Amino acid sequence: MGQVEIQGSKNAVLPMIAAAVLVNGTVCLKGCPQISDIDDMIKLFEALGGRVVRKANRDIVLDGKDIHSVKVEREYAGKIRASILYLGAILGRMGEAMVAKPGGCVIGKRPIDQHIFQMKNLGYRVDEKSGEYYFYSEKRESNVTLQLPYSSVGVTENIILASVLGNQTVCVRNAAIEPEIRSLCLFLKKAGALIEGIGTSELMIHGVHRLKDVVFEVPADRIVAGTYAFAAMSTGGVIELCHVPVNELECVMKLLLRLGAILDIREDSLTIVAPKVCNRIGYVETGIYPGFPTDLQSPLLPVLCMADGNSVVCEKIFENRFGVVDELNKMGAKISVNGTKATVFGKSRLTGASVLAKELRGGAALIIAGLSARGESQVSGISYIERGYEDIVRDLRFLGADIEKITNGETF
């Protein structure tokens, strides 16, 4: 119970850091979350020749004037999926790029074939050798129309980054419409980019000669807000989430109402009054925005375990997103997975156990389960959780949770 401030959006900041490569000057991102994914993206920026200053107030200043390298080093790329976004940014500035296959959480097949295919459509040639891809300009038409076979967030971002500088006019059809795409476009527009159709599935990008210095406020993280909402639902809490992108959470709020929550919705805050026992929801499926986010599927599972009946969750985005189920079942959950569907048997009584986080959102789900389980739970593999949550221990303590972080035998 209580009030907590929602951090800046991880998925919005990462492409903006890559976009700073395109600015032959300085970029100030205000209110960046202090998470390991941001650290890794900054290291990549510095490896390219850029300079970064991190301020105590969570502002980050990136200076790309001295960027000279076209290569995304393998040692960094292997740590973070968002490293692939440097492909479009480096191509946009330098006209050539060398990237390795990106890393990140193991939640299913995440091929980069569409990134490669669309860069070819923009007029770049690609050679592959030993798991690295070398892109260079071949023949670039002045007007290009790209039809995406599916609305990929990362592919849409890479096309934008590769197209805002230069002489091309690029039309992107079936572009992703996630809020993070809108934020990237608004950021670039403030820097001088010419982008039409922001917030829609068809973007028109007119290349410009240069981008100017820019200061931009990072939007709040809708996935963190949803995670803490489900933490409240799992414990019967009453919480107020402050600095919340309410207009991006419509699908989540509808689901909270189906679960039996009472909501007080303000311009940038959300108060959640959870029921003593949540309703079963019958069926829910993940989908591209504005559908129910795949990143909140795992945090929802422990809530459904204690609902008053059975529910079915269908995963439409990543085929391996049910990786947390085995760990939840160790805690007394009764979840059966069949292909892309998980049947969650309600009325379970969770019991504390030692469990292992194997990816970011699954780790958050285990913490939620531990909050409502009888006895003590220990979640290992917290480095995954710290990729996306600035300080989940601090935030949950603000809300009355009995939780502490143990590192090398020391408690924090």
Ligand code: UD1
Contents of the next structure:
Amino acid sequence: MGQVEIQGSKNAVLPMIAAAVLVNGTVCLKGCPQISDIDDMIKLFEALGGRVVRKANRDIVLDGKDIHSVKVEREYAGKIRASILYLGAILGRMGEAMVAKPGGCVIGKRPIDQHIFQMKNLGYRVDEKSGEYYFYSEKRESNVTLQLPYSSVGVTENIILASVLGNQTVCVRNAAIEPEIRSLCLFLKKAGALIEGIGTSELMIHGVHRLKDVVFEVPADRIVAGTYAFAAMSTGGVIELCHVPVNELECVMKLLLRLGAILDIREDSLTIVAPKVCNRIGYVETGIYPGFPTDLQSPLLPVLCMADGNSVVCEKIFENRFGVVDELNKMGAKISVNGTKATVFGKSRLTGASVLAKELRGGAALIIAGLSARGESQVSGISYIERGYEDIVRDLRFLGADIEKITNGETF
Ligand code: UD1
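Next up, the form predicted together with the named molecule. The previous block was the form predicted alone.
Let us now look at the entire complex, which starts with that chain.
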């Protein structure tokens, strides 16, 4: 019960940090979430030669003037998937780049073939040696049209980052239209980039010679907002999400209504009145924006476990995103997975258990399940959750949850 302020968006900030490589001056990102994915992305920026000042008020100032290295070290790349975004940024600035295969959450194979393929289409050659890729400029046409086989978020961002500086005009067809891409384009535009078609699936990027100092307000995190909405739904709560991007949550709000919530939608706040028992959902599938976000698929599962009947969830983006199901079943959930479809049997009574988070959003789902389960639950592997949630314990406690963080035997 109560109000909670939504943090800045992880997936919007990460490409902006990479974009700071392209700026001939300083970048100030206002309202960055304090999460470990941002810490890792910043370490990488510093390893390239950039300088970073973190202010107490969550503003981060990045200065890429002295960046000299073209190499994303394997040690950093292995930690964070978004490290691949430095590929486009370094190429855009220096015309050559060396990257290792990125790490990140285990939710599927997550190859980088399309990142490589589209950089080749932009006129770069690539040599691969033991998991490291060296890209260098070959023959750069002045006008290039790229047709993406599917709208990948990261690939679209990498193309933008590789194209905003220079002499090329790049047309990207079937570009992803996730709100984080729109934010990246608006950020770059503010720094002097020339991008047409922002917010649409066809982008036209006209290279410019220089990007200048920029100050940018980080938008709110739609996935964190959705996670807290499902926490309320699983506990019969009434919560107000403040500083929330309501216009990016249309699909999520429709689902909340189908589940039986009453919503009060304001300009940048959303109040959710959860029913005592949620309605079953016949079928829901994840999809590219504006579809139901894959990142909210796991947090939805515990809600459906306690609904008044069975539901089917189909995962359309990542081929292996039901990893949390085994842990939820340990808590009394009845979920059976067949390929990319999960049948969630409703009317389940969840009971407290010791469970292990193996990735970010699955970890958040386990916390939601723990809130609504009878008895005590212990979720380990919380470093995964801290990759994307600034302080989920603080926020949920603020809303009345009985939850504490245990570090080395001490509770906080
Ligand atoms: C981004 C988000 C992630 C979200 C996802 C989908 C960030 C930092 N992460 O991830 O939270 O879940 O979008 O909305 O913004 N693929 C390939 N080859 C490639 C690239 C992608 O096969 O070279 C596949 C992926 O394995 C996946 C699909 O394309 O099956 C979509 O992935 P993509 O949109 O690229 O997701 P990310 O950018 O990695």
